[in-house]
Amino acid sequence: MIPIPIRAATSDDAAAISDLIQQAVRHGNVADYEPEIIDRICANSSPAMVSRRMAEREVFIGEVGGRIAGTVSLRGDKLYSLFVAVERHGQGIGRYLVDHLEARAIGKGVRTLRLSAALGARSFYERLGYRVLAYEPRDDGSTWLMVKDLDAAG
């Protein structure tokens, strides 16, 4: 895993984050979700929606060569919206972003971090120490509710 610079996202990043999310969803989720679910997820990831979420969450981006390679966000005790650029999959960027977010959460006093993982992302999060609590059937794309005890994460 190569360390990459991670910074807080700004409103100027909204369009690039939106593009990254939509490309990642259209590439990585097609085996798990119907086309109408993919379209709904992408519509909920428009630049305007990304900007709205920036006002509600701490959004971070990782950059490689001056381009956004991944994004992740935190609100309270929940990890949201981990996405890595399609061409950067398998390079450790997702793990690096999660490590950054976990350290941020620990610094805020969070002891247990929650997330709703896309169906195909379950094994990724399990490798990072998250455990499944429940399957979450949802009209906008079912997920796995997962948690990690940050105190034991060491």
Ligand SMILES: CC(C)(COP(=O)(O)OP(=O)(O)OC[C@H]1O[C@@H](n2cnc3c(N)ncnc32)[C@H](O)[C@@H]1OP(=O)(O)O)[C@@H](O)C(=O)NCCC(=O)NCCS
Given for the second form:
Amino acid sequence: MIPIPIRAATSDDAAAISDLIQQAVRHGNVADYEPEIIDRICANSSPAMVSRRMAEREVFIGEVGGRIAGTVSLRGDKLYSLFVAVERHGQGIGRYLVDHLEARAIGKGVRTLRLSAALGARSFYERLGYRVLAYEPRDDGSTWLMVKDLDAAG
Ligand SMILES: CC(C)(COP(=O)(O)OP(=O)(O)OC[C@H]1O[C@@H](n2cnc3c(N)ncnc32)[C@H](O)[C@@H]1OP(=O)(O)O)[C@@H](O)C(=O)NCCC(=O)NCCS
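Same protein, different condition: the form predicted on its own was shown, now please give the form predicted in complex with this ligand.
And the full complex, kicking off with our chain again.
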């Protein structure tokens, strides 16, 4: 794919990030979770919650034509909140954002990156070199705990 600009998000981006996450969840995760879980994930992705998380995570956004095409976050040795705009799925943006985050994590001395994958995203992350460590049953949407050794990534 053509490289897209990626930058750190600011609180001015919170509403647009929240919209993107909620649309991506309602489109991409409905097959794997009950409607009330989907509602809970969306409530947990309100603009206020997105803003609050910016205080504790590095939040990045990728842009196409001045619009947010995807987002991903880093806190410590864990990748959080990878979401790609519905109309941009399948264009390599998810992989590109993960590549960016891995480079950022390596720069911060992270050797093994962890993430909690939505059930339907497991194969996506496996394609990118992640392996499953455990199933994580959770009231707000069960996930797969996955890891990748960054120093082994080629
Ligand atoms: C999962 C998600 C981030 C993938 O982003 P994307 O930009 O569509 O993915 P890409 O185009 O970069 O795909 C990279 C590779 O993974 C594959 N892939 C993408 N989504 C996949 C899926 N759900 N299952 C299996 N493989 C998938 C692509 O075919 C591609 O393979 P290739 O490189 O061999 O051609 C996106 O679909 C999304 O936002 N989903 C809803 C929210 C979600 O589940 N986020 C993850 C939370 S942990």
